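For reference, the chain that follows is the form predicted on its own, supplied as structure tokens.
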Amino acid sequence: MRLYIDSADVKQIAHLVEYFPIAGVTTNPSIIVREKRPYLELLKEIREIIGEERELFVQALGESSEEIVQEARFIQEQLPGVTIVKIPVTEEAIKAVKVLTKEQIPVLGTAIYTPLQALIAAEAGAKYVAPYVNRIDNLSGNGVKVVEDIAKLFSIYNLKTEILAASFKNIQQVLDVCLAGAQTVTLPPDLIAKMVSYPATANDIEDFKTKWAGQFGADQAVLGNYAKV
């Protein structure tokens, strides 16, 4: 599994990149607007934080294929490094994906709600598809099953497109889509933190410290210090 940060908060991104094995950052118009900053300035700062080797996802806003292609070219020109253009999957978008694939501009087909949307985007040349797991659940669907079906279709037709699962409300959904075949997930910062946070672990650490201090003293809580005694 590769892990992406679904945020445009530069402080949180910097922290997570320092501590976690982060593959890149995904953004969308709603996330960018939330930061109340000029969008290009913000995206360039994110790129500076994550470096040029990590992937940065930026969504096109155009509705026609011509508008989408024009935006994608602009995004690629303005943001160095590995930049992926996000395109919500519509008929016009599929046309744009075909054009951009020929130009070797990588694309993520986003706002995926059905396996067939994902299949068509993949056949058109999308590098990634992003099924909206929790939003599918909220529409009385089964987001994890959609991911599982997409993975099965990609395997049947030997497609190299990867599943970048998005839209989560809890860690259980993340685990379920990983088991269902998603190669990558994108999560908001709070859910990334919860991937390694568990009360029992904290309790065990405290227990270890207490027993160690009881034997060797509280000032010898670091092994290096003990070795110097």
The other form holds:
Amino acid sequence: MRLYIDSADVKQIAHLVEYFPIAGVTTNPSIIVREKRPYLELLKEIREIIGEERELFVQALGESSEEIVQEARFIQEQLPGVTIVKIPVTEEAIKAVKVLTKEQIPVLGTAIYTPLQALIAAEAGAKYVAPYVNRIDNLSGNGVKVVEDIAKLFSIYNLKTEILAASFKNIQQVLDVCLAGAQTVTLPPDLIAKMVSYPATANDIEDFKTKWAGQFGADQAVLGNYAKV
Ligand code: E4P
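Switching from the form predicted on its own: structure of the form predicted together with erythose-4-phosphate?
Full complex below, order starting with the chain above.
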């Protein structure tokens, strides 16, 4: 599973890139406006923080295929490194994906609610598809089942397109989509932290430390000090 940060908060991105195995950063218009900064300056700073090899996802806003293609070319020119253009899957978007694929501009089909949207985007050449797990659940659908069906379809038709599952509200949803076949997930910073923070683990650490200090003393609490004994 590859892990992406679903945020444009540069402080949190810098922290998470240092601590976690991060494959890149995904943004969308709502995430960018939250930062209240000129968008290009913000995206360039994110690129600087993550380096040129990690993927940066930027969403096009145009409605017609021509507008989308123009935006995608602009995004590619402005942001060096591995930059992927996100396009909400509509009929115009599918036409744009075909054009951009010919130009070797990588695309992610986003705002996906059904397996067939994902299948068509993949057949048109999208490198990734992003099903919106929690938003599907909120429509009384089953986000995990949608991911599972997309994975099945991609396997039946031997498609190389990867699933970048998005829109999560808890880490059980994350575990479920990983088991359902999503190769990658994008998570808000608080959920990334929750993947490894578990109260029982913190309690165990305290218990180990107390027992160790009881025998060797509090100043022998790390291995380097222990070696000097
Ligand atoms: C991915 O980039 C999506 O835009 C994002 O995960 C949507 O998440 P939300 O449903 O929490 O807004």
